[in-house]
Structures are given as C-alpha cells and as structure tokens.
Amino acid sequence: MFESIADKLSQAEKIVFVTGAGISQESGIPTFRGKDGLWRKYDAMQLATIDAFYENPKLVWEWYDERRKNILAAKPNAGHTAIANLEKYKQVRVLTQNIDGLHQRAGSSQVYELHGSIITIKCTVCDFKEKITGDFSELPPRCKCSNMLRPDVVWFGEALPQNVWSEAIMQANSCNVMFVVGTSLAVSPANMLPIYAKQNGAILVEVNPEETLMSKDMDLSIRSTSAKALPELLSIVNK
C-alpha cells in the first residue's frame, strides 16, 4: 500500500496522526453522524451542544453516560497498536478528534486530544476537573461548589482547549508525514492540520475507506481501513 513512499516513511524522523470517528468505529463505537446518528428518537448532533444541556442536562448526561460505559467496553483495534508500536521507531504524534481514550490504552503515549475526553469531566463554573471513576449517583452530577458537572468535551459550538489546538499545531508544523486516518476533516479548525504539515514540506497519506473532500490535496490516499493499512507500516518503517 506505501510502496511509492516507502522511502520517505523509512526517513521519516516525525510521524504526526491525525485521526477521526472512522477509526474508533473500528472498534464498534458508532459514530453520531449518519444513520447510526440517533439515539433513542433524538438527534445526537443536537445533543451535543451548551444549549441542549443547559435546557435538558438530565438527558444530555444520560447520553454521555451510555456513550462512555460502550466505549470503556471497546478496546483499541489493529490500527490503535501499529500507531502505538511505531514509537519504537520514530517520533510519533496523535492529534485526535476522537474522546474515548483508546489510543492511550493501546500504548500511544503522546496524544493530543482536540476534543475532550469523555472518562473527564468538569465543573460548569470553578475549575474542578478529574477523571470519572465510577457510576454517578445522579444526573447531572454536581461539583463540591454545588454547580453542575459537564463532560469535558468541546461541543459543537465550542472552541477547542487553546493549549491542546497550539500544541497540535507545532506537531503539525513540524512532522516529515501527516496520516489523516478514519475522519473527512470536516470540521474546523482540525480541517487546517494538513495545511500546517504541507507548508513544512510533509507528505500527507489519507486512510480511509471512502473518497473525503480532503483526498484531492493528499500525496496518497489508501481506499482501506487503518486497522488493514496501519499494520504495514511497521515493516517498512522497520527496515
């Protein structure tokens, strides 16, 4: 599959990974675009915002709850460990859309997460933020200042954590290849990673099954998924 840059991966001093929806349902965690979009008789792109958890937290917390026990019972696949084992190799980066954890639990060790993480939450007004480290006796939890907790995840609307999204940026800056892998970038300002990595002269490699708006600007597009395509790269990488 990376024949015409197995050169350049095997030179490469700094992999940067920017991953999306695409590898986590891999895993079975659904995404919430498309047809695997509802929950229950509800939208869930209108679940995730400031709004609808201001006007109905009980609900928004209830579809955060199910969210995380599913994804604390999904494990990292084939594509999460050859991100994690090329460490042993290279630099390696993630800067992930996603919020579930997985790669961390595979072994990757530096992740960027743009958007949260759903196993944290924080407190609507002070500054308490811990990990969740059980069930909650109820919803909405509320904080020791007695104001509502939140998961701490950037809804939409919501602008990404500004140390995480400046970090992500010099990664990007400064990588030799930038995998976009499982997501279509359509979000901003995510969808500005490859740009940053191309203005330092990085080959940009797409994984993705479908054709994105973002394969027409790629060095290569693989038509696979990452736990197919991922593994190869060790034994080139490897040499």
Ligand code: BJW
The other form holds:
Amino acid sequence: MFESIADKLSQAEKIVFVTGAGISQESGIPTFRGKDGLWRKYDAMQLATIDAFYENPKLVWEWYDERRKNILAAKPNAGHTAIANLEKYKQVRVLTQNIDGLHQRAGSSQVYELHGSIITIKCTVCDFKEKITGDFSELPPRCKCSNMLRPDVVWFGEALPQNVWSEAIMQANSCNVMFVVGTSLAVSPANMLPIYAKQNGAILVEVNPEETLMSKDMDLSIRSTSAKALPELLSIVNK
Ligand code: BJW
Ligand code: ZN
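Give me the form predicted together with the ligand now, not the form predicted on its own.
Below: every chain and molecule of the assembly, starting with the one above.
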C-alpha cells in the first residue's frame, strides 16, 4: 500500500497524523457524515452549538452522556495501535478532531485534541474543569458555583482551544509526512492543517475508503479503512 512512498517514510523525521471520526469507526463509534453518520439521525445545529445547549441542556446532555458511555465501552483498534507503535521509530504527533480519547488509550503520547474531550466537563461560567469519573445524579450537572456544567468539546461557532490550535499549526508546518486519516475535511479550521503541511514541503497521504474534499491535493490516497491500512506502515518504516 505504502510502497510508492517507502523512501520518504523511512527518511522522515517527523510524521504527523490528522485524524477524524473514521479512525474510530472500526471501534464501533459512529462517524458524523456519510450513510451511518450521526448527522443523518440528529440535527447538528440542535445538538452541537452553544445556542442549542442553552435552549435544551437536558437533551444535549443526554446525547453526550449516551455517547460517552459508548466511547468508554469501546476499545482502540489496530489503526490507533499502529500510530502509537510508530513512536518506536519516528517522532509522531497526532492532531485529532476526535473527542473519544482512543489515541491516548492506544498509547500515543503526543495527542492534540482539537475539538476537546468528551471525558472532561467544564463550567459555562467559571474556570472549573474536571475529568468525569462517575455517573451524574442530574442532567444537566451543576457546578459548585451553581451554573451549568457542559461537555468540554468544541461546538460549531466556538474557537478551538488556542494553545492546542497554535501547537497543531506548528506541528503541521514542521512535519515531513502528514497522514490524513478518517476525516471528511468538511470542518474548518482543522481542514487547513494539510494545506499548511503541504506549503511547508510535507508529503500528504490520505487513508479513507471514500474520496474527500482534498483528495486531489494528496500525494497518495489509500482507499482502505484505517485498521486495515495503518498496521502496514510499521513494516515499511521498520525495514
Ligand atoms: C473512514 C472509516 C474507516 C469512515 N477508516 N476512514 C459559526 C457558526 C457556524 C459555523 C461556523 C461558525 N464559524 C465558523 C464556522 C465554520 C465551522 C465549519 O467548519 N462548518 C462546516 C461544517 C461548514 N467551524 C467551526 O464552527 C469551528 N470553529 C470555528 O471555526 O471558530 C471560529 C472562531 C474563531 C474565534 C472565535 C470564535 C469562533 C468549530 C468546529 C467544531 C466541530 N465540532 C464537531 C463536534 C464536536 C463535539 C462532538 O463530537 O459532539 O466536531 S462537529 C464534528 O465534525 C466533530 C468532528 O470532529 C468534526 C469533523 O468530522 P470528521 O471527523 O471529519 O468526521 P466525518 O463524519 O465528517 O468524516 C468521517 C470520514 O471517515 C469520512 O470521510 C469517511 O469516508 C471516513 N471513514 N469509516 C477510515 N473505517
Ligand atoms: Zn462554575
């Protein structure tokens, strides 16, 4: 699969992965767009915006609570594990749009969560932020300051965490190879990262069973799933 870029891969010092919902699909976590995607069943604007949250916090919280339970019951798949194992041979950075924590659970040590984490909550008013440990006694949960707590994720119209975003740009600008895995690249600003990498001379490789908005910009497109394709990377880098 990766033979045509074998030399580039073995010479590369730093490999950056930009990942999206598709990498967790084989762990049983649904994607957003596409035929079995969440946005087919739910209206994004009624669940993933701050206005929707204030309009119906209980509904939004129930959706996140159910997804969090599904995510905690899921396991990283061979795609996540291959990326984690690549750290034995290369500098690896993971810039993920996913909120599921599966890269970290697979063992990746340098993960930048562009859209936050479903395992963390934060206050809508004060600076309180904490990892969720058990079940909530009521939804929406309340902060000690009495205001509502919300999932620590980035909704439409909200800025990405600034330190994470600036680090992501630095990593994109300084890698030799960028893998774009399991993302439709429909959402900005994350979809700018491959452009930054390319402008700085990196080669771009896409792993996605479907064509995406940026397939034409890729140096190589692997039309396969991530759990099938990514383990092959190790055998090439390891040669
Ligand atoms: C496989 C596979 C297998 C399947 N193997 N592959 C104001 C209002 C409204 C919008 C905006 C606004 N200002 C700016 C915007 C633009 C907006 C945007 O991009 N909209 C587009 C949809 C048009 N962006 C934003 O709002 C962002 N914020 C922003 O720009 O702020 C500006 C600002 C600056 C300063 C101050 C204030 C504001 C924020 C975006 C946040 C996105 N949030 C979500 C929800 C997160 C929480 C949650 O999970 O509930 O993030 S939306 C959703 O989409 C989620 C994902 O991370 C993101 C990307 O989706 P992804 O990962 O690409 O998934 P899919 O489903 O699209 O694709 C899956 C792919 O996998 C497919 O290609 C499959 O083929 C493939 N696949 N199986 C490999 N086995
Ligand atoms: Zn508070």
